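A single chain, nothing else alongside it, follows as structure tokens in the form predicted alone.
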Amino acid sequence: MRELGCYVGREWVRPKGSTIEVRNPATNGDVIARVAQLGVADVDRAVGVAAEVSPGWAARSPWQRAEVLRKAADLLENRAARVAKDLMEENGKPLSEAQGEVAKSIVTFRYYAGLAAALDGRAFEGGAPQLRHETRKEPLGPVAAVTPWNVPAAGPARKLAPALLAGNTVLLKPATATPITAIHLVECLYEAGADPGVVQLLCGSGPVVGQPLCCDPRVRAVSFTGSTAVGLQLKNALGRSMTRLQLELGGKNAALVFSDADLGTASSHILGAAFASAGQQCTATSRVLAQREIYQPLLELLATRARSFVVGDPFDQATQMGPLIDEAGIRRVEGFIRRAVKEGARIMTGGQRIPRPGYFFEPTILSHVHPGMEISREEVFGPVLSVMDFGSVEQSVELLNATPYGLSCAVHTRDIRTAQFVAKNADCGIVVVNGPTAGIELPAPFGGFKLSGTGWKEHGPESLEFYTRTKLVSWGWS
């Protein structure tokens, strides 16, 4: 049995009292170590240094910063085995996910690494003789970053890296079910220079260290990936102070298919971003919309397809897809399924629990969904696609538009028109021609509208304007 710490002021926090129990998913939630878990007092001091390191970090120049980043990726590269390993028995990732994973969080840290220009601001010429204009970037000192279980990795990976090359101090609260992949990177990025007391590792519950450490008045901003219940809890909570906000929070992503598209690779994007993480990503197609003329042929297509997915041990390279984290997401999936077969909904494919130990449930198609159904609005987070059809791309874009979220959708089809039509209507931060409403790039902007977010993009060198202050110098002589 492991047993793993913290990093809580300058040092790391073994545990004492009572822990966290990580379990693995993929074996009825055996448990495969436990971590400190910490309390308010634990949050407090945190807090504190991260306050007190902050002048002291955010005085070294972008470059320093950025070589910090350089050095912690090419540590977590030469562990990458290792961490993919750990996130396999923590999430149920199978092999190839959990490896993409680690390697994009490697990415992650480099590409922002090769950012450290962009925070030079920029110099321009008044509109009066001998006056001049520059602004400049500044850290907004302690933030806090709280991460999901669903991407351990690279999750606390697109956060910790803008906020520091930013020159801002982080206080990390990984979800609970999967604190071990944090805590790698965090031990990558002390090994690699980061002054002490930069990175604060804050394990344990929401109510008991995340609700103080966001509240917190020397916290100066916040960003929060999680459910939408959660998410907007913590709007509430932040609705009276001045605490920069940002919400990545929950989707109902649709992939529209015209008769003109090519079925074979449309279903290809469509079961890939409807399945892997076995449907427990934000990101996941949840939702296929089809015209009239190809709605059968697809659902049959989407159907066959579903049923050749291999389901089981993450460790096995044939698996295609792993466990739901636990057994609570079963049961969540199994009420979405009974109480839309009960609207109307048929089960064309899977729909039930896969008879083995862990958390493993069937890829699921449900046909004869209609936009009235909960189903079709809400979010399932799990391996559950429902197909509906639709008469013309204004209906599309209507029945795309029909739901509380707005993160991702796709549109396939060969008419430049069509694709133009959807790209400006549809009412979703991000819109994907011919592709899958997953697997967005790291330069790429990330974020969505409605209940998906709060506006500020993930990612890209976008990322950092949440991360920093723009302050404007005006220089003049009379």
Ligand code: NAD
Contents of the next structure:
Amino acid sequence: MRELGCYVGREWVRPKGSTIEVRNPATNGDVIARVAQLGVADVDRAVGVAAEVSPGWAARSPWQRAEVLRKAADLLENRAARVAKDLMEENGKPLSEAQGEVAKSIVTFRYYAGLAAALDGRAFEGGAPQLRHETRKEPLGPVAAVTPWNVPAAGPARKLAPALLAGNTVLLKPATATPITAIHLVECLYEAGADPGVVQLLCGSGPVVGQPLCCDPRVRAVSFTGSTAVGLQLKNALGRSMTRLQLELGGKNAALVFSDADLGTASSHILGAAFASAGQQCTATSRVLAQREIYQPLLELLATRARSFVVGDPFDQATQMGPLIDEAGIRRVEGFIRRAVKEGARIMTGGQRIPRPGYFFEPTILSHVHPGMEISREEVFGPVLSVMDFGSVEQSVELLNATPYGLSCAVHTRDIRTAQFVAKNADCGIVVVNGPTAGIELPAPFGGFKLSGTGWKEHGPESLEFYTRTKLVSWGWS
Ligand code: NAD
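Switch from the form predicted alone, shown above, to the form predicted together with nicotinamide-adenine-dinucleotide and output its structure.
What follows is the whole complex; the chain from before opens it.
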């Protein structure tokens, strides 16, 4: 049995007392590793050291910090196959998805290493001849990064890389279900030459480790990715503080399909985004809004193709969809389907747990879904796609916006005016024209509106805004 440590203070600590059991969701929850479970005193020590070493890391030039990220990317690349295997075992993603996510994390380190110049301030003339101004982008200090289990590598990487490049120290709290991948990332950063204590890796439960970490007054910013329920709880807890808070939360993403769209291409994008990671993605397509004329043929096409989806062992090259994360995930999905059927929805295909070891569920398509039903508004976080119809472009946008979330949407049409109307009126942070709602590229700013997030963006140069503060220095007053 592998026993893995956390990084607290200036060193790796091996498991001593209680441990977290990491389980493989593709089996009957077999334990694959034990990881040290930390407590409040560890959090206190970690934050103290992160604050102590902050000035030293901030004093390194952005180019020196970029070099650490670049080396960490190379080290991660050397061990990519091992990391992908661990990710697959702790999360259940099929091989190609796990490999893709590790590759994206490597690219993330390299991408932010290449953005050192984006930390330059600007200099400009003042209103009088003797006046001159300049801005400086400064790090914030210790920042907390809290991540979910559904993106075990890319989730931590997209916080670690911009935060470290900008000169902050990072206290990373990965999800208890998937700490192994995060451990690999942190090991690579230290092997690459990060100063001792610059990254703290704190494994433990949300209430015991996450909450005290985020609420510690020495922590200057919190970047949280996870459920809307916990995000709102944190927002309340930090309400009276000046801690900067980035929330990247749930979604109820829709693909709008107009009658002039290529249904074959649209259905490929829809099914890919609906069932990748077994629907456990914040940007998963969970609603299809189909124009009345093509509602029936599209519904049948989606159901036929969903029936042939290969669900099974993540290690099998043929597998297109792996398991859900745990038994609670299965129950959650079953509950949503049961209530949807009670409200009038019909199961076109799927709807059942697959009778084999592990937490496997059939790709599911529901028809007769109407606005007002729970399934049309709330995030399921499983392989369930609801198909609804609309008449006009105005109605499509009304339906699109009729959820408390506002993360991502897709519009499938050949008419540029239709695409522009949707893009202008969609109340969500990401609009994709003739593509999937998920898989947004790294240089593109990522984040949602309404209950999907606070508006601070991840990805792209925009991410550096969250991790820096701008200081004005004015020269020339005598
Ligand atoms: P979760 O909210 O249960 O947990 C997320 C993280 O927060 C975990 O590390 C958890 O231990 C920690 N946590 C739990 N309670 C806490 C507390 N009181 N204080 C501080 N930390 C606490 O979410 P999850 O089930 O791990 O992830 C699934 C959710 O994440 C879905 O809703 C999904 O849409 C969302 N998500 C959003 C994005 C995005 O970028 N918008 C990306 C991935 C996942």
